[in-house]
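In the block that follows, a single chain appears as structure tokens, in the form predicted on its own.
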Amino acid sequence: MKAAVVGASGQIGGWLVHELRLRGIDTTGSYASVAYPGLEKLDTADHTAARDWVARHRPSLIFYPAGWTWVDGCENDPARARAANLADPLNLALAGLEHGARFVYYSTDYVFDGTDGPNRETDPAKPLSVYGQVKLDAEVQLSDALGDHYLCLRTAWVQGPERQGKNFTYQVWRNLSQGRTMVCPLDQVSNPTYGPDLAKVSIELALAGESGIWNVAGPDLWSRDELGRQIASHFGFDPSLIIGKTTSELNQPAARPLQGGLDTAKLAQKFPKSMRSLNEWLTDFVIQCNLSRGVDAGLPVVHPEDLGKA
């Protein structure tokens, strides 16, 4: 078996490559702008080059944790949002289908309006933002094009150790380590999801031949400001530096689901306890930061390849 991970320099992609190679699976990873050893440059916007890349490697599994996930950026640039989150992955998926490859796409709880979360896979989608709508459109078009060669993983608030240090946990670290306060929405609720767990479950579902939509997210629901305080406590910072404000006070360009999140009962039935709770994964995050070689004492950036079998 051969696998390809498009966007392997990102947080989900890095862990996917790590876990696939631990399983002995021949894995090729690509990057768009942030290069790392062992990854190949790929411009997914060049559809001809992207199709040639797939034809050259002929993977049986293609994971696409790439795309453009900046919600407010998508709101201000719908064309770019649609290209990165729909047109580019659809092109890769169709190229893979020519060789019998199955395609794993990552979607979001932002396909829902956040009025009655957590939502199940079968609940009607009602996106509030350009980002949510484009992700929903991609879900539909990929399903129509690929049938049972398509696996869609909806997730939320992905956190954890990663190479670029961009997720919310790192934002909390950077602010609080300098003694700065950090304003977070107190009325946005969802599932904090641990990136290493998401990668492992992604692979297990793909290897099991599953298709369709699966919610893959952390088991517990938290507001964004309470998540910030939990992160602060685990890393030894003052939780009172996290200041909660309502979404309406923050004037974010894109509307956010408030009572959001994903119901993961379907996943829990197939893979019980596969996703760690907030307390469990924050504890592991601290351990992984201590294990990582060459870590900056002021910022726990972790390279999955440095962790051996951790």
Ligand SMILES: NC(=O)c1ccc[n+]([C@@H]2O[C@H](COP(=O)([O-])OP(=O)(O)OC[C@H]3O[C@@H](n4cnc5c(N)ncnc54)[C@H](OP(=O)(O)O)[C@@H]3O)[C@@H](O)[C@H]2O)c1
Contents of the next structure:
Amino acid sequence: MKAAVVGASGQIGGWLVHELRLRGIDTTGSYASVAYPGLEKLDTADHTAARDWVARHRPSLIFYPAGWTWVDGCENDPARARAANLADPLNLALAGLEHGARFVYYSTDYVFDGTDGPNRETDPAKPLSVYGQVKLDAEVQLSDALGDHYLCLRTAWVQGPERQGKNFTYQVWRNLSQGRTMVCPLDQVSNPTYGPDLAKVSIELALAGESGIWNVAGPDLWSRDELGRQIASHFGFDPSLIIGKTTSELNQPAARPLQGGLDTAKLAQKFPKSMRSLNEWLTDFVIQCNLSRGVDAGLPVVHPEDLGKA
Ligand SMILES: NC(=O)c1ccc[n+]([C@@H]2O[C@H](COP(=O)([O-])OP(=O)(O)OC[C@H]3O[C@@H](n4cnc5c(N)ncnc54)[C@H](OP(=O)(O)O)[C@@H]3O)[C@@H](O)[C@H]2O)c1
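Give me the form predicted together with the ligand now, not the form predicted on its own.
Now the full complex is given, and it begins with the chain already shown.
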């Protein structure tokens, strides 16, 4: 078996490559703008280059944890959002299908309107934002084009150690370690999801030959400000530096689901306890960071303290 991970320089992609290679699976990973050793450059917006890349590697399994993930950016530039999150993955997936490859796409709870979360896979979607709409359109078009060669993993609020240090946990660390306050929405609720667990489950579902939509997210729901306080306390910072404000006070360009999140009953039935709770993953976060400092474990991790040096 040969696997490819498009967007291997990102947080989910980094863990996917790590886990696939740990299992002895021959894996090629790509980056777009942030190079790491062992990854190949690929801009999926260049459709000819993307098709050539697939033809050269001929993977039987393609993971696509890539795209344009800046929700407010997508709101202001719908054409770019649609190209990066729909047209580019569709082009690459079709190139893979010519060689019989199966395709794993990453979607979001932002396909729902946040009135009745956490939502099941079968609940009717109703996106509030350009990002959510484009991801939903991609889900549908990929499914139509690929049939049972398509696995869609919906996830939410991905956290954990990663090498670009961009996720919310790093933002909390960056602000609070400097004694700065951080304003967070108090009325947006979802499930924080541990990146390493998401990567493992992605691989298990793909290797089991599953297709269609699966919710892969953490087991507990938190508001964003309370999540920030939990992270602060765990890392020894003053939780009162997290200031909760309502979404309407924040004037974010894109509307967010408020009562969001994903119901993971289907996943729990297939792989019980595969996703760790907030307290469990915060503990593991620290262990992984210290591991990657102590020995060359090949982990896709930057220690939060080293962010400025990364
Ligand atoms: N993070 C979350 O909370 C979350 C929640 C729900 C769904 N998702 C979905 O999960 C996927 C991955 O998320 P993530 O948090 O891992 O994202 P991320 O850390 O921002 O990584 C995105 C990856 O995409 C690559 N990329 C961007 N533009 C590209 C292009 N034109 N050609 C090829 N590669 C390109 C980036 O490469 P460079 O960095 O090298 O430029 C990077 O490797 C996305 O599809 C996102 O919608 C994420």
